[in-house]
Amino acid sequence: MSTIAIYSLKGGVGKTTLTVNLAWCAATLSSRRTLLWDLDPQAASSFLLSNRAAGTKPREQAQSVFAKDVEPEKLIEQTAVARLDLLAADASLRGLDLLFHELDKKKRLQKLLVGLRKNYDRVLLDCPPGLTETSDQVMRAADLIVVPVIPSPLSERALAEVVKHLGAKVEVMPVHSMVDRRRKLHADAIARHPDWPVIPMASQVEQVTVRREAVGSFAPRSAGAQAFASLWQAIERRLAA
């Protein structure tokens, strides 16, 4: 099993979008059997997989995973996906940070990662943006760090502290998001990092949180299915090496 997180420093830049159709991707084209877990209160990617109906209001649960009160498995969700399952988050997890803090357990999301090794081969983790408690967890968890970056100077420099604060630990994969060819600021960010994955701002992405499923589901000949199905085959190339 390998873990993929997608994580930023920044919020809106695209990071929940990214891990779902990543996780379609693994899943479809890959044909991993595949968990999304889901790590921001926001409940963004959770929203946009999980099968219960409209209205119906989470337990809030998932911070109860970490306190070991409740297995991570009894929590677990089907999607509409064939091979790709949900670790739902819900309002409970903003206060996550607090709990790592008097847990003092710098790998209890490692650990519990471990357990779902016979269940899974890759698990994306949907991470609340900024350095925390959270973040620290996962950085010791992942195999890799995927992160979302707009074309502009100040999401490079929250990629820049990012790679500073995790040094050598673990291998980050940055990736052009929200991109649109159009504009100079972006057109020189791509130059000066030619060797980036690039996800396009298009219309077809945009319908991911209208349509609630990944746009190679809904438009698999679109730019955006491609850009998306381009870098999962980066990453598992990442994987593998």
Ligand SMILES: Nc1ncnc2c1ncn2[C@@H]1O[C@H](COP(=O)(O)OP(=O)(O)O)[C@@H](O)[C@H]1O
Contents of the next structure:
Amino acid sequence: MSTIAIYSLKGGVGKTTLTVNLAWCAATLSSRRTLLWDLDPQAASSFLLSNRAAGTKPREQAQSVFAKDVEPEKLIEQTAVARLDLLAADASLRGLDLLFHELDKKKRLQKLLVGLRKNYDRVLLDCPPGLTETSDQVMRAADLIVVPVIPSPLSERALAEVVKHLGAKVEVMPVHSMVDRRRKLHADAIARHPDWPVIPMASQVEQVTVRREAVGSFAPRSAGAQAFASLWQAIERRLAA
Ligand SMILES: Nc1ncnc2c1ncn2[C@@H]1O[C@H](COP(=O)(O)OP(=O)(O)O)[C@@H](O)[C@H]1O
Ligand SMILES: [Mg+2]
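Condition change, the form predicted alone to the form predicted together with the ligand:
Next comes the full complex, this chain leading.
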């Protein structure tokens, strides 16, 4: 089992969009038994993928997995996508940093992931923004950190900050996100980092939030779907190396 965290210091850079679409690629294109674990109390991935009807959702339980009174398996749900399961977030995760701090267990997330090994080949973590106790747990637990970067000098600075914080502890894969090649700033950034994968700014990708499914399932030939598929292949290659 490999764990891939989709992480950034910043909000609104495409973390959730990447996580949902890459998880779909893992489950569908690579036939991996895949779990999307939503760690962000905003619960955007959970909203996009959860099949549970309102009223049948467990209430404010996401944090109980970390407090250790509930097994992750109890909260995991199937999605409409074959081989893709979801461990949903909810508002209880707002207290996660404090909980990790109080528990003083630096490897709690890592240990929980070990327990999921028999059931999953790939776990994708949709992370909340910021350098926090939660992100420290994520960095210790993940095999690869995918960092969406909207092309701009400020985003590159934020990425440098993360890389500095990590030292050489874990592999980081920056990805240019929401790219519009007609914009000079974007074209310049891509020229500076021609080896970073690119996800284009595209209305089909935006539609993911409306249709609540991965772009690969409703527009498989679109530029967005192709970009997620080739990014996923690059991730698989990196994990195999
Ligand atoms: N490649 C893209 N093309 C068009 N819209 C995008 C793209 N990536 C993300 N978005 C939109 O940008 C907004 C923020 O993306 P989101 O994935 O929620 O970011 P984050 O999880 O980092 O906060 C969402 O409305 C999403 O639909
Ligand atoms: Mg998000």
